[in-house]
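The data below hold one chain only, encoded as C-alpha cells and taken in the form predicted alone.
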Amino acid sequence: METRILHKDHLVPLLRRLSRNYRLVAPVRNEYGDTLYSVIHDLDSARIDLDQQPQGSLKPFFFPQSEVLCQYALDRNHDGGQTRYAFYPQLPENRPTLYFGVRSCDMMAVMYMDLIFFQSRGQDIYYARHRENAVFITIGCNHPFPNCFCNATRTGPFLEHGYDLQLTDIGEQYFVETGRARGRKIVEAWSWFFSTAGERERRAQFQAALEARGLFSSLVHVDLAIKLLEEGDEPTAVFTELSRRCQDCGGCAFICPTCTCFNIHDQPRTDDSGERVRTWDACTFRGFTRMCGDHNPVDVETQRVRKRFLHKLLHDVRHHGRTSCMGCGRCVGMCFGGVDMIRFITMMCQYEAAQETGE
C-alpha cells in the first residue's frame, strides 16, 4: 500500500482539479446548519464540513428514495392488431462521481449494497449505473461521534479496504493511504499535490487510529447479541415492548445506510401512459407484509420490529458473514420512540441476563 501526505492547504485546489473530471459529492454544511452529503457545484461557496457526521448516508445517490424505472404507454397499433402496453426503460445518468469525505461506516454500507444489488439475485441495472464510475476518498474518524459504535460492528473508525484513497487528519496534513486503482491514478495524475510520507507521519497516523478506538462513548455488545440470536434466544418480551413503542414512521429504515426494502408501483400520467416507479419501503411498516384479503402473517402489535433486527443481526450474518448494521448510530438520533439498534441490543442482553438469574 502506498502512502502520501496531502497538506490541508492543497485540499481545495486538488478538489477543484478533480471536479473537472468528476461530479463532486462531499459533506456540506448548508444554510440551516445541517451537514449533508451534497453535490458541490461551486467549491468556492460550498462549506465542506469534515467535523460533523453527515445526517444522511450515501444511500440516496445509489438507491434513490424515488426512481423512475421505465415509461409505459398503450400501443394500439402494433403488428398483431391488438392493444398492448409498451415499456421504455429509463436508465439513470452514468456520470463519473467523486465522493469525498466519506466516513468508514458509509463506505462499508455501499459495499453492503453491492452485495444486495449485484450478487443476491442478479445485477440491478439501475444501481449499477449509479455505482459505475464512482470514486471514494474516505476519511477516518479521529473522534467518533456520540452514537457511533462502528468498533463493535468492525466497520470503522478506519478502513482496511474498500476505499480508493483514505485520509487521516494528522494536524496540518492528511495522511493518504492508496487503496484501489482509481486512487492510485489520482495520486499519479496530480502528483504535485502529494509528498512522500515519512516515518513520523506514519507514526502519527497509527497514533490517531489507536486513540480513536478508545474514544467510543457507547459500549454495544453486538457479538453477544449475534450469539444469542444464533442460539435461538429470541427476546420475545423485548420485541413486544419495542413494537409497542414503534410509531410506524419508517424513519429508522430511511436513515439507515443499508436498508434496501423497496416497493414498485405504476404512476399514470395520462389515460394511455405513465411511469413505473421504485420507492423506498420499510419492513417496520404495518402494511409491509399485508396480503390480499387484508391478511397479515405478521402480528404487527408484537412483532413489528422483529423482522428488522433479525435481518440485520441474524439473517445477514448467515447469508453474508456480517451484520448489515454499520454502527453509524443514526437510528439512535432518529427514533423518538427509542426503537434503535443500541437500545435493542442493550435490552436484549439485559433480558437474557435476567432470564439466567431468574429475575
Given for the second form:
Amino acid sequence: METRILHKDHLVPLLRRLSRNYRLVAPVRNEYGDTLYSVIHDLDSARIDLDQQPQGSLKPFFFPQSEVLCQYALDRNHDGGQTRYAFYPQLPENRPTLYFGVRSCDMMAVMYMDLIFFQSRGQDIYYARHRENAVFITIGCNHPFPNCFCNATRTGPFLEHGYDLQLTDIGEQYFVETGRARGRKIVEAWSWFFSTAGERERRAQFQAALEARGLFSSLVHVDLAIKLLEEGDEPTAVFTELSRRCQDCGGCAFICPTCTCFNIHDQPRTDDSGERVRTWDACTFRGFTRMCGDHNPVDVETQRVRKRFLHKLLHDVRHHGRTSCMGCGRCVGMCFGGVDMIRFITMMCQYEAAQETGE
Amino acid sequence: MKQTNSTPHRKNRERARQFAQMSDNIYLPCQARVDEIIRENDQVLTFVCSFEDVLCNKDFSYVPGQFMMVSMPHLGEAPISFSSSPTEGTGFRLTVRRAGRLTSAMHELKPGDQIGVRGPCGTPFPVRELEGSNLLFVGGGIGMAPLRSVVQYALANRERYGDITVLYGARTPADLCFRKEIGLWRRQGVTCLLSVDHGDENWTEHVGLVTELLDQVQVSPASDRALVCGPGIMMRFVLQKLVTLGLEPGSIWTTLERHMKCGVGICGHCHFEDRLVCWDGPVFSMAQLPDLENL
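Shown: the form predicted alone; wanted: the form predicted together with its partner chain:
Entire complex below, previous chain first.
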C-alpha cells in the first residue's frame, strides 16, 4: 500500500481540481447548523465539516428515499376497446461522483448495500447506476462520537479496505493511504499535491489510530449478543418491551445506513398513465407484512421490532458472515422511544444475566 | 436448523439467467395478453395468458411452484402462482381469487386486455427430486392453484411418478375450483377425494375438514411425498397430521404466501425468519420451517 502526505492547505485546491471530473459530495454544515453529506456546487461557499458526524449516511445517494422505476401508460381504445398496458423504464443518470470525508461506518455500509443490491441476488440496475463511477475518499475517526460503537462491530474507526483513499488527520497534514485503483489514479494524476510519507508521519498515523480505539464512550457487547442469539436465546421479554415502546415512526430504519427495505407502489398521474415508485420502508411499521384481507403473519404487538434486531445481529451474520449494524450510533440519537441498537444489546445482555442468576 | 443455500452462487446465476431472458431490468414488467378467462366459481377466475412479444413466449420457461409478479394499472403488483404446468403449451395460467383491490381489478379484465408480468420468481417444487415417488396433494380453497400446476406436470410426465392422490377441501361445493379437471384427473387414474365444510343437496362426497380425508387414504412414509397448500390454519393441521402418519418433514412440501414487493429477494417484505419467501421459497419443505405458528 502506498502512503502519502496531503497538507491541509492543499485539500480545497485538490477538491477543486477533482470537481472538474466529478460531482463532489462531502459533509457540509448548513445554515441551520446541521452537518449532512451534500452535493457541493461551489467549494468557496460550502462549509465542509469534518469535525461532526454527518447526521445522515450516504444511503440516499445510492438508494434514494423515493425513486421512479418506470412510467406506465394505458391505451384503452386499441383494437376495439381492449386495453394496452405498457411500461417505460426510467433509469437514473450515473454521474461520476467523488464522496469525500466519508466515515468508516458509512463506507462499510455502502459495501453492505452492494451485497444486497447486486452481489447475492439479481442485479438492481437502479442501484448499479448510482453506484457506478463512485470514488470514495474516507477519513478515519480520531475522536469517535458519543454514540459510536464501530469498534464493537469492527467497522471502524479506521478502514482496512474498501476505500479509494483514506485520510488520517495528523495535525497540519493528512496521512493518505491508497486503496483501490481509482485512488491510485487520483494520487498519480494530481501528484504535486501529495508528498511522500516518512517514518514520522507513519508513526503519527499509527498513534492516532491506536488512540482512537481507546476513546469510545459506549461499551456495547455486540459479540455477546450475537452469540446469545445464535445459541437460540431469544429475549422474548425484551422484544415485547421494545415493541411496546416503538412508536412506529420508522426513524431508526430511515437513518440507518444499512436498512434497505423498500416499498413499490404506483403513483397515477392521469387516468391513463402514472409512475411506479420505490420508496423506503421499515420492518418496524405495523403494516409492513400485512397482506390483503388484513391478514398479518407477524404478531405486530410483540414481534415487529424483533425482525429488525434479528436481521442485523443474527440473519446477516448467518448469510454474510457479519452484522449489518455498522455501529454508527445514529439510531440511538434518533429514537425517542429508546428502541435502538445499544439499548437492545444492553437489555438483552442484562436479561440473559438475570436469567442466569435466576432473578 | 437446516440451511437451504447449498449452492447459492449457481442458484443465483441460474435465476439471473431466467430474468435476463425477459429483461436486464428486474423491475420492468413485460406485457402479457389475457387470451381466455375461465370462471372457476363466483370468486375465482383463471386467466390464460401469453406474452405480447413472440420471442418472450418462445424463451419463457418456468417450473410448478414459481410465481409471477402481476401488475394492474394504478394498483401496483401482486405475486400470483402459476396454476398451469409448462407442459401445457406456451404461455401460462394464473388462477385468482377476488381478495383485494388488485385481484378485484383483475376480475374486471376482458379477453384481449393486457397485464404486466415479471418473473418467473421463486424456488419451485422439486419436481425432479419427486420423481419415482407417489404424490399426495392436499389443497384447501384457492391453495389448489399452485398444486394444479404440479398435478398437470406429473400427468404430462406420468411414467416418472408413482400413484397420484389429490385431497381437496373447500368451504362449500360452490367454492371448489377446477371441477372439470378433477373429472379428467379421475379418468386418468388419479385418486381425488373432495371435502367441504358445508354440503348441499347434490353433494355426495365428504363433509368436514380436509384433514379427515387423510384417514381415507393409505399413506406410505417410504414412497409418498406430500405437497400441501391452503390457508395457514389448514396447513398447520395437515402438516401435523402428515407427520403423525409417519411422513418425514423432508418429504412434505408446502408453498407459503407473503406480502411481496420486489419478488427477487431485495425489498425485505416477505421475510420468514432468516429466509425471504420470494427468493428462498415460496416452496419450502417442512424441514425448513422453524415453527408452524406463523404460516
